[in-house]
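Take a look at this one chain, the form predicted alone, written out in structure tokens.
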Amino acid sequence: MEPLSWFEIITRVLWQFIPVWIALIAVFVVSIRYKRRLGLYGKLFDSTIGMIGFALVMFWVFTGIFGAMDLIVTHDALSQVSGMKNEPPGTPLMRAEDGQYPYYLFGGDNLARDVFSRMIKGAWVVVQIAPLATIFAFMVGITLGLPAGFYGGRLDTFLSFLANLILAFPVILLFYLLVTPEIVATGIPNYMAVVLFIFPIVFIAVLLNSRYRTQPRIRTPLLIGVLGILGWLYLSLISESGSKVSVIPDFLDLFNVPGGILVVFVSVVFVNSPTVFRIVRGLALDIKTRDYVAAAQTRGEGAWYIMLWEILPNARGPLIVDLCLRIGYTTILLGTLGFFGLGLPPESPDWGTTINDGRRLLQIYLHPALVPALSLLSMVLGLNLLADGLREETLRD
């Protein structure tokens, strides 16, 4: 077979992404149709910048999801095919087997792996870690930042000191320290996971308790059920067979989180939490002086009810914008860690590792490093544009 032309490569790539195009069209049609009923999310579709950013982000989200289901990838991201080392885009496979995709659409890397398939699988790594880790960091920051700003005093002084202590370290250096093999061998990241991952449970428990405090018939069974499920998820997340923290038997463990991913996840949560804490604390200091907070206090509402149901909803605009930006920062940090070979396994298809694998031959072959670099760029650009669109809409409110 002859190598593909660039037009044929682009056509085949677009065809491989058909599930993503269908999902994007469905999301946009439904969202635009009902945007007046969807609150801030619906208002996003009144912003051109926001829509472009949302489209870029959702493209990679759907790419990661469908890639994990093997609906887009053309080859195994880790398999090596003889004769395909550093081959240019559109190169046909020699002696392709029945049912095997006959081309490397974006060429082969220095280990004869398919660059296109590794790009797709790399999106799934980002989609798994960056948003979830950032959300966990927000739960930690909100759980500590609200009482610090609301109560003030010694509690605020102590928590602010801890946050400033962590922020005093350069972020990249702190990441490097947390994911180095020597630190991982001590079990410190596992112990940090035990502490940090308890905050989402505390946050949800306090949220539900404050909401249904005066309705014990609803509150008690709801808390028992929710905390039971969350407790099981928590133990499954922190427990890793053969590690320093192994608290439940394997047959009860719902997750088999690889050690490298858990370390990176914990590092992201730990590094981002102090910044979120300071943002939430500042918002709480401002909003607690508003009239509706005084009205809630006059009604006899509890402190946590005021913090979670009066202050937090009115701080959602800046927090949502910062969430989008912080996911972008986390994506860059994941790429940086992968580039330096820290955290994730060496064979991981994450974009940072793939860029590092391809950079050694940049003067001869551009495609192994250029494809994941452009993927990383477009993902972060989409998140920044999405944050700008959300900022425009929150300012209009």
The other form holds:
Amino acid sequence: MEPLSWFEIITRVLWQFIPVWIALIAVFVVSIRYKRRLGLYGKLFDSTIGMIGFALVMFWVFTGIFGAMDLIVTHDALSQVSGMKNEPPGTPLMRAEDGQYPYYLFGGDNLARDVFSRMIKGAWVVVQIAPLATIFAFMVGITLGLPAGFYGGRLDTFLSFLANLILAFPVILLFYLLVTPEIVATGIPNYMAVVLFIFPIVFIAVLLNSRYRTQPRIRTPLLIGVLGILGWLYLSLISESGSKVSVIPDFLDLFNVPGGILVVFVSVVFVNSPTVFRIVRGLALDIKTRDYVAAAQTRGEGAWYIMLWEILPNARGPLIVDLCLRIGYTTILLGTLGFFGLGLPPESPDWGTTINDGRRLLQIYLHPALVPALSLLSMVLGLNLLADGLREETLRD
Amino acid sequence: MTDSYDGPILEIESLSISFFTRLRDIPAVMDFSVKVMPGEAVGLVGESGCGKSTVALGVMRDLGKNGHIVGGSIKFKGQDLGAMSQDQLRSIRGSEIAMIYQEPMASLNPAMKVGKQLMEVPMIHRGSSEKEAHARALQVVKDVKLPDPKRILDAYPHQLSGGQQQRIVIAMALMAEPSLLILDEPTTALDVTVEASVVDLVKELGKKYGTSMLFISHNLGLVLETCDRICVMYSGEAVERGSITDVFDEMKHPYTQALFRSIPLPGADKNARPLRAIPGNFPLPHERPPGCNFGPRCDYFEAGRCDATEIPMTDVPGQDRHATRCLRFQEIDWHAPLGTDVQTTRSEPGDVVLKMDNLKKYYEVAANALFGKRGDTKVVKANETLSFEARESETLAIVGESGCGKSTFAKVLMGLETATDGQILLDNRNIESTSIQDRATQTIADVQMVFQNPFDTLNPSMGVGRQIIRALEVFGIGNSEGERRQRMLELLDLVKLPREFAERMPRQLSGGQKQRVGIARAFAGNARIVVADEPVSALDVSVQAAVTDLLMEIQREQKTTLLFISHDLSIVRYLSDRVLVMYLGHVVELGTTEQVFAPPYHPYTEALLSAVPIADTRVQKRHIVLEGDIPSAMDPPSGCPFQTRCRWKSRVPGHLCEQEVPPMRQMENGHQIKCHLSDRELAEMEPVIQIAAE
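Show the form predicted in complex with its partner chain, please, the one above being the form predicted alone.
Then the entire complex follows, led off by the chain already shown.
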């Protein structure tokens, strides 16, 4: 068979993405039709920049999801096909079996794996980890930033000092330290997970308690139920048989997070939360002077109710914008980690690792590194544009 | 420019300005005409959103991206501003037309010394040398009566007080000796006594330099004091214009009349002659009614005539340049007395509910915030020996300017802070050292507060109904969600809001409506004492009357004790039973409303009374202008707190005022004054406000 021309490659790639296009069009049609009723999200569709950003982000989100469902991929991301090593884009398979896709659309990498499929699978890794890790970082930052801003004084001085300390430490060095086998063996990352992942539980518990404290009949069962489930999830998350933290027996352990991913998760949360802390603290300092906060105080509301129900909802504008930007940074951070071969396993299809693999033969074969690099670029660009669009729309009228 | 020009300085002819937004075009100003003659001051009055600032920006041709002049012309000294290029406009702005904005701090560059900012003006517009510019700056700063001009020129804006900043802004506007000065609410951000001195200054300088002025304000009293002519705006249109005396005494438009009836003039009384709020709401720019914009709210509305066609401006015959936009102005009997008003009986004060005894609140300010109290600490005396009683269903007004300690007092009463010394007795129980976390739910529900800023008083991300229900939850009212919901709807009825508002978000409500929700929330737990912290000062005049009346009505029904904090003496005189005047943490005068508003006065009360602008041509005021600014509470003067600004100080022998804090003197019938003046001198005081016989 002849290799595909560039035109054919593009057509075939666009065809592979059919489910993504359908999903994207559906989302846009529904959103634009009902945009006046959708609040801030709806306003996004008034800004061209915001729409472009949203389209780019949703493109990768859908790609990740459908990729995980094996819809878009043409080959298995890990299997090698002989004779395809470093072949250029559009090369046909030497001996295509029945039901096997007959081309490597974006060529093969130095282990003869399909670059196109690895890009799709890599999107799933990013789409899974980056937003989740960022949200965790936000919960930590919010839980500490609100009291720092609200109470001020020594608590604020202490927490701000701590945040500055972490921010002053070189991030890459920190990662290297955290993933060094000796350090992993001491259990430090596990202990950090124990500490960092307790914050979301504290956050939710305080949120519910302050809201329903006046109605014990609703509060007590609600808290027991929610905390029970969250506690179980928490224990399953941190506990891993064989590691330093193994607190519950295996039959109760709902899932095991691979050690590498846990470390990546912990590091991302650890380095992102101080910045979130500072933003939340600043917003809390501003909003606590408003009359509605004084009104809540004069009717005897507790400090946590004021922080979580009076201050936090009104800080959401800047926080949502920052969330988008920060997911972008986290994506880059994941790329950097992968590039240095930290955390994720070496055969992982995530973009950072793939770029690092392709780097060695960059002068001869460009495509194995270029494809994930462009993916990373477009996704982060999309998140930044989305944040810009959101910011513009929150400032308008 | 032609200096020999002697026609009108500014001539606006049927100006229309629209803003173009994503959804629709919004006409902000329609068919607006006004003429400013040389040396004349024209007042532009109206409620917020009526387009008065848009007119000013239109004159400066500074409407932003969305605003466009869609019709009419603006002529400055006979030249059409609309036909000028950007370059020509730039040479006019700042040198021929100068503008003074509301917020002085926002008009000064915080990173540049005051002198440099002033010198820029002649250097840019006239190419003056640095030396000339400096000399001119010094001269102008002297003209605006700032002490120590050399030091001021060398200061940064944040080192000056608000009043001084506004004087600098005025100085800057005068640097180039403009022919026209546009003042957009120049004193709204200032305290009353400071406002009075700034207004005085503007008037004097206007005369001295022969500058014409366009004075934009929502305060009718201020316009009366400063302007020769007035133009009343409503919903984008000029509805009436004429000379001050014509419009104030012989108004010919129903809106002007309604406006005057809704402000508390000296004759008004909450029981015998209550204020009349204008019914209905200000129309949104895209929902204006056909025909007369004021039609739906007008008492004299005639269907089929007032809503048929656009109504033109018509000259009132026999008066100088007096015109009105009303079809029926010749048919209406403008002097018909206000009938049909419900008169209410004065409610008698009951038992003492709240008693303050020698309350003191000091703050310690550490010099070094990081390492606690090791450094020098300064004591700020926010409240000093505060004593008074408040009875059931009584309105006690607390009057004073910013920094006088009234907010601190409210905080201590609410339990957000604890007192340093003294007692607060609520039903004979001491609550001065119980902070709000330790108070019983009933105590908290009993003492509630209504806040000043309507745009800040409700949580913007929570529904209106939800916020009231939350207050009910906290106060332990109602056993189920359903019961609380029912009670919430009743509270909405109480403050005269439609029940549908329960589902709305605060941003969908107008300022007055938000304030009503705030009142409903304060009364959720059947509060017995309500502290109202300037509840209407941020609202428009016509809404003020409605909210004030609502508060009075609820108070009458529920026998609430109302502590009404305000700096506006007109409204205080209208609604309060007793008045307490505060200055720098001290109570300087306490008595019934009649006692405080009549001599003998405390010298500060006297100045305060003189400073408040009153929108009534019959009122004659003695002119007392206080020098300087309010001293900082961090560094109060020795002896009597008011001695630095007091005009009676020289009458007290032997520098007593500078050495000792005067004792609280008991005058007749419980009237108290904190002053060293002898009885004879106090008795000699003349009334500040006198109403000329009709």
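Residue numbers count along the first chain shown, from 1. Quick caveat: nothing in here was measured; it's all calculated off a predicted structure. The term rigid core refers to the maximal set of C-alpha atoms that superpose within 1.5 Å between the two forms.
Core-superposed comparison between these two forms: the Cα of residue 249 travels 2 Å or more.
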